Amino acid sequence: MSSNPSKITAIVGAQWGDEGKGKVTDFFAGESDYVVRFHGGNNAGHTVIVNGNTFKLHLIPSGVVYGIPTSIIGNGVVVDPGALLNEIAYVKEKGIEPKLLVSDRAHVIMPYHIALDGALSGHQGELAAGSTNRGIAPVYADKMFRNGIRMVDLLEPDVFREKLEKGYTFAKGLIEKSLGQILKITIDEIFDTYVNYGEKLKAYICDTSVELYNAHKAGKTILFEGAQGISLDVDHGIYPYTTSSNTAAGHISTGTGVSFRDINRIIGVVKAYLSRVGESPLPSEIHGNEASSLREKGSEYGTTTGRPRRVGWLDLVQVRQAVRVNGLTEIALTKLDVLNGFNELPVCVAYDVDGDHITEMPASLTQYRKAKPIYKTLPGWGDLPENIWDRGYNELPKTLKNYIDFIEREVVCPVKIVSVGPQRHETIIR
């Protein structure tokens, strides 16, 4: 990382999220100054494997179980302030003492947030994305109608009343007249509530675009970790199948504060195969034996649900779009041990749409949904080699370096770093 000029580099999601970002923020971030959240909330979920001892993290940045880094929520990240002080006493009880600064502009998840989170599924029907329920679109929602609490309201009691009312009286009124559910939390239990996370969080609220820029200028080392992955993007990915916010790298700047001219190195994360929690349609998804087998084999559950993900075969369709939306300068391969033992390895390169060859990913919901793939079938490459990540990239299989070559060709990017294990060490840097 020492040879990026700028010290600034970014971590995105290139699939559907759940592609080992985790993994990959965390072998840079034990050389990072500063590890930054940009956007979403805890319906995001990180799990970081260190000498075996595993971490579970939502909200805060994976760089923490570092315990050197300082770790940084934000503007552009919804926080849920009860969970955040669960996931600060949960790093704590690990030995972590933790490190941690937050935007006093980022937005504050409420209980009503969270009520009419569960009601808006419902009444989306078939077109929900399959929410978390952590009232991530609400608090998005509301900071648009600029009905929102910022966390730099928690410590001034006054405005966030004045603030409240609105904010309270707006989404009650969603939830019971048009919605037909029932709020049933006071105004007062809230104001009561929050006002006592603001004391306990205010060591951590600061100016944090501020804390960042004096960071840059004095050359420290800045790593930008994003959250869920491409498709997701309300803006690029399968909507209304998203999350609530811009998961693409360009939204590092209007999350943080920090100038995009300053960033050149933006590393897309791409599992080596497919998985997805949540809703929509999913062109290359496999089912029964083959499925199972996949899901077992890579741990594909929800780090944050702990729902079973519906997995698939790599879709470069989706690739080719995170690569050019992402200006991405570099791709980390994950989860390629988990693909042992398969004689073939189907690679979908486009989509059939009524006899249409399609190679990017369409807007239309019509297409989308009537989308098939079409594979270019590889062969698999066995078991690997013991301790194959002291090695080196040399000594990989032929045909795992001739799935990597395939990928680079067809996307475009290089395949710099190649994840065959779980542990951090487990990477061959080519």
Ligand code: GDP
Second form
Amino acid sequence: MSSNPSKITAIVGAQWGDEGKGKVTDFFAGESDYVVRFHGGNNAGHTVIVNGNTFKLHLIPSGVVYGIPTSIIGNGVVVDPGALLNEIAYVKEKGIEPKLLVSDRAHVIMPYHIALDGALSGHQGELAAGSTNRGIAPVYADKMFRNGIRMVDLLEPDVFREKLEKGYTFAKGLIEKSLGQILKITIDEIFDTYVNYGEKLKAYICDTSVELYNAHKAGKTILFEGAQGISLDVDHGIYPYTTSSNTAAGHISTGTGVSFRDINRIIGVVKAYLSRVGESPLPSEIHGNEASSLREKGSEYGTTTGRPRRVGWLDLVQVRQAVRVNGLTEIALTKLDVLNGFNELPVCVAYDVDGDHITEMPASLTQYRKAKPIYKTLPGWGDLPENIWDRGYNELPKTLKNYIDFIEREVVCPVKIVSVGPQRHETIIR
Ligand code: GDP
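Which structure goes with the form predicted in complex with the ligand, now that we have seen the form predicted alone?
Starting with the chain above, the whole complex follows.
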């Protein structure tokens, strides 16, 4: 393969998701030949605004809205075919014929996965991660049980039936015998519906790993679009308060079949403060007026539910891990404008756990529950000068540059993209 380092770029979340990956992706997607998702399912969400047209996407990579890039759903993604068909119809209604390819190896979310998600939610009590009830955890579990159904199977009714018998029986047993609920849908109903989905999606299903290999060899530009963030990674996050997939850049290889040796530029998106949807301890969480002010200014309310998000100060213990585990080559620091007007800005640099000074994310839930933030408080910058994005980095207030320098030193990674507003032009590239 060619080794042009700038041709493959990955964008990943460095916190709890909602860092502003959509805006950063927007910068690169329009000029990419391919935009690729490598993990998760329709539990993710991006809002992309192009020429005043707003797109809310859950499964199809956001590159689709530009018309030019080919969107790829890699094998590491889990696909609800009904949801995918709806999203294809949604994009078409907005006047775009999606250039879309779906990996033949991607696992399929079945109705019994969604039923299992619902049945499991009562079972997890305090350790519940806050499922979106879209069947994501059960479909990944079935993949590992070797009960899974892949996109290619929908095109081969005999093999599909064989696998469905196995998967359906197993899920029905779990739902009815272990969890005491009833699975109403029959195997025949599922079979007919899903064979039909297969027929409708046939034109999109192929070996996307080979497609990407050939594209890279031909010098095409490829963008990998991460969903959620590092603390939600099922291996490196705050388990079990995580999502069910690997959000880390390392999973791009296994989730798409593109070698990790070819991925040279990895951008971690860091929001200048924290927000969190769902449960888990959150050491630098804040409450009261400061929290309300941050929440209001940052519009930190759930996109679909409208529920207020938990908010807190920037946690560099978390970002330090994101830099290390993802191998970040740079940081895109977003929503700095939301911090305008604070006189002082505490930044969490370490945790105090029973008197011990901890600088790396602990695996131990006991330690994480006890973790008290150790803050370094930096001076704020008041309001930003008007049209600061036109004036360049050097014109930023000194205290803001200090804030950025401090982050770079603490986590040992350069901040190359500075975002000071939701719009595309409200960005400073260093
Ligand atoms: P994702 O989950 O990481 O993809 O998060 P989104 O891209 O959906 O971003 C969350 C919200 O933050 C969106 O409404 C963006 O428009 C907004 N946003 C992104 N960057 C900035 C910024 O620098 N300042 C402000 N005020 N809003 C931003």
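Throughout, rigid core stands for the largest set of C-alpha atoms superposing within 1.5 Å between the two forms. Fair warning: this is a prediction, and the values are worked out from it, not measured in the lab. Residue numbers count along the first chain shown, from 1.
For V50, a C-alpha deviation of 2 angstroms or more is recorded between the two forms after rigid-core alignment.
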